[in-house]
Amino acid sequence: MSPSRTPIVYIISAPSGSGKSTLVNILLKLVPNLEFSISYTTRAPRGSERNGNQYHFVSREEFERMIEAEEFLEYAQFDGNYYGTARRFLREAEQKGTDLLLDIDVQGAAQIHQKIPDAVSIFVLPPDKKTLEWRLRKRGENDDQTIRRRLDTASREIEKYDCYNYVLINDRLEKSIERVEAIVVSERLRRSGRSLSEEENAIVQRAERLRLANVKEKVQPVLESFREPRPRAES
């Protein structure tokens, strides 16, 4: 890709839990000339998370005075943390000729899309509520007020999901790799103004098959599982 060529920006959201983090460390190797933005954050490192490899962790005072000088594309909090992208990512990628994946809340996304219309969004949904919650103990959180709040915060963002261009559900992980790999390369496919191969259309048909208009139906029943049902009527 030649330098100052535009950046196509990737939004890529998800419930805490929904496999997002494994499905964009892939999508990074597989494929080329995209680069990942680094989100800022106020929280503690966790575990044997390191400065500037999973987040870049300031402080609260740092953070707000980044907010005052305008310096992010989008910010917002969770959990009584701040979260955000900082724009120099996007002239970083203008300037090496990359594309740009973010990995951020559905805040975040609609704030992004506000600034660039044409930033292309991915919604990744569990299977089920039941699964997420599975996911969610396997990975260590077996704090039942953990599980509850996060269920409960993936019960919010999901309605959000018809925000987005593009809708999967990540049952299966080789699946899930094809599909999301599908929308990232078929997008630079459309916008490349040249004819394209067979290979090419078919790469483009299958992405078009995760359009949002094309599986709403599919994601009812997720969304159905999320919801909590209602009361029976006293005869």
Second form
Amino acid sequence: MSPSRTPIVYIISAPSGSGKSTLVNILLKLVPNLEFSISYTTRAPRGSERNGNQYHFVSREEFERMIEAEEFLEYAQFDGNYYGTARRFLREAEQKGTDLLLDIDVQGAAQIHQKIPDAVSIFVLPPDKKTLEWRLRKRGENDDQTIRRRLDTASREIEKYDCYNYVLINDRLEKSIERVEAIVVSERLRRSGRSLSEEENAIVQRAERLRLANVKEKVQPVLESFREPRPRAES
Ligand code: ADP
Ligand code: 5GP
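Having seen the form predicted alone, could you now give me the structure of the form predicted together with ligand 5GP?
Then the entire complex follows, led off by the chain already shown.
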């Protein structure tokens, strides 16, 4: 990849617990020249998180100073904390000749779509509400009130799936990884402007099946599961 080329900006959003971090971590190992944009946040580190790895953890004062100084490409408040993408990550990706992957919420995705119209956005849905609840618990979220709050937020967020270019239901992990990789590679291939081999065309076709217009029917049962009354938590 040649330096100083316009990076492709990929946005990935999902309700908390859908498996987005799992997918992103594997994707970054599989796809060369794809950099993860390490966001700034005012929330406290969780578990094994380290400053500068998953996030840059800063105070509210520092975050607000950065807003004033227009250092953010986008920022939003989520669950009482600030989260933001620094502009410098885009400049650095351009200099290095890499593409950039943003793991941001639906508010941030809308801002990026406005500023970078050809950004590629992917929304990850859990298979249904009950599975999301299991995954939240599996991840170590055991407080019922937190689970309820996350499920309520998820119910609101998933209604925004149709603001995204691609939609993926994260059912079987291996299949989801193949799919998200196909989207990333397909966008590179389509923008390369060269004629594609049969194998490359097959990747583009695989990605096309995940385009918003082609998944609308498939996502209806997922949306429905979130509209039903919350199932009783299993003991
Ligand atoms: P998120 O980043 O969206 O909050 P995580 O990646 O932390 O979610 O995943 C939440 C939990 O679900 C983790 O325990 C993870 O191992 C598990 N998980 C992720 N994807 C799948 C999948 N496709 N099938 C089963 N479990 C999954
Ligand atoms: P968490 O606290 O669970 O890591 O993240 C909460 C939410 O904030 C997730 O939806 C995540 O995608 C989102 N998020 C993380 N970084 C950013 C960012 O830089 N900007 C925006 N808008 N959202 C972010």
